[in-house]
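A single chain comes next, written as C-alpha cells; it is the form predicted on its own.
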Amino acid sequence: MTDSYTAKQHYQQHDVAGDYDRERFSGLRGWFVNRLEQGLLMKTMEGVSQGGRVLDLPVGTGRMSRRLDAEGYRAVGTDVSEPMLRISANLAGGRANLARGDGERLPYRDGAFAAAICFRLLVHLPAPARKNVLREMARVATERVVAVYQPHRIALWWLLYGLLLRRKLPLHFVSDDDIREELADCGLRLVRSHTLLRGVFMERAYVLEPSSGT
C-alpha cells in the first residue's frame, strides 16, 4: 500500500473536507459541473441492474452515492477520510451506507459489489497507487468498474484554469495509450468510454469489465 502521496493526507483535514463542495460545486459553474458529472455517472451505469450494490470510491461528500440511491441502486460509500464520511452522512440525513477504508486495500470480500465507481481520485494518485486501487476495484466488482481519468491532452478548461488563472493542474496526467495498458494490466477490459464535455473538460470515464466478469 502506498502512503507517500499528498492526497491521502490532504483530504483527511477537517477544513479541507468542510470546504470541498463550496469550492467545487457552488455557483453556476459548480452547478453545471455537478450536473455534467452526474449525467456522466448515469451513462456509465447503463446495463447494471437497479438494486445492485455499487461501491462509490471515494465517496467524498456523497454526491454520487445519493444519485445512485435515488436511481434505485444500493450505494456503499467508502473513503479514507473520516471528515468526508461525516459530511456525507449528514447530507444523506443519516441514511447513507458508509465505511472507512483505503482504496488500495478495500475491506470487502471478492465480488461483494455489482459495480465499483471511481470519480475524482485517480488524477491524484501516482501510478503504483492507481494500479492498487484499480486491482482492488476489479477484485470486489463482478459486473462493472468505472474509472475516471484525465488523459494528457489540451482542453479549453485546462488552458483557462492553468494558464490564465494560474491554478494548479492535476498532478498525474496519463496518456490514453498508457491508460489502456494500465487497465489491462489490472485485469480490466475496456467496454466503452465517455467524455465529460468534449473539447472543454478533459475527464473521460472508462467503463470496464473485470476479467472475472462474464
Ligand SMILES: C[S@@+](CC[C@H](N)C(=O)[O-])C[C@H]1O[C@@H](n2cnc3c(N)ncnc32)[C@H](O)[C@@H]1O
Contents of the next structure:
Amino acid sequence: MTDSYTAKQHYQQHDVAGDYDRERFSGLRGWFVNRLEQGLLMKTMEGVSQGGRVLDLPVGTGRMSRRLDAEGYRAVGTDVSEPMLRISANLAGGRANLARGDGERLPYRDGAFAAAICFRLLVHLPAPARKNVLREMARVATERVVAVYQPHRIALWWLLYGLLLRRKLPLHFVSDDDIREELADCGLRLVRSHTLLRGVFMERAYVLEPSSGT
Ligand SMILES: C[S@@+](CC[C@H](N)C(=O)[O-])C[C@H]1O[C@@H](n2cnc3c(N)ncnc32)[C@H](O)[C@@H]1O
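Next up, can you give the form predicted in complex with this ligand of this protein, since the form predicted on its own came first?
First the chain shown before, then all remaining chains and molecules of the complex.
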C-alpha cells in the first residue's frame, strides 16, 4: 500500500470532512457540477441491472451512494476516512451501507459486487496507488468498473482551465493514451467513455469490464 499522497490523510481531518460538501457543491456552480457528475454516474451505470450491489469507492460524504440507492441499486460505500463516513451515515439518515477500508486493499471477497465506481479519487493518486486501486476494483466487481480521471492534453489549456474556472489542477498528469494502457494493465477492458462536459470540464469516466466478468 502507498502512503505517499495527501488525499489519504487530508480527508481524515474533521474540519476538512465537515467543509467538503459546502466547498464543492454549494451555490449555483456547485449544484451544477454535482448534477453533471450524478448524470455522468447514471450514464456509466447503463447496462448494470438494478438491485445489484455497487461499491462506491471512495464514498466521501455519500452523494453518489444516495443517488445509486434512489435509482434502485444497493450501494456499499467505502472510504479510508472515518469523519467522511460519519457524515455519509448522517446524511443517509443511518440507512447507508458503509465500511471503512483502503481502496488499495479492499476488505471484500473477489466478485462481491456487480459494479465498482471511483469518482474524484484517481486524480489525487500517484501511478502505483492508482494501479493498486484499479486492480482491487477489477477483483471485487463482476460486471462493471467505472474510473473517473482528468486526462491531460495540453498543459496550456490546463493552465487556462485552472485560472478561468478556478479549478485545481490535477496533481498527476496522465494522457488518455496512458490511461488506456494503465487500465488494460490492471485487467480492465474499455467499453466506452463519457466526458463530464466536453470542452469545459475535463473529467472523463471510463466504463470498463473486468476480465473476470467475461
Ligand atoms: C475528493 S473525495 C471524493 C469523495 C466522493 N467519491 C465524491 O465524489 O464526492 C476523496 C475521498 O477519497 C478518500 N480516500 C483517499 N485515499 C483513499 C484510499 N486509499 N482508500 C479509500 N478512500 C480514500 C478520502 O478519504 C476522501 O473521502
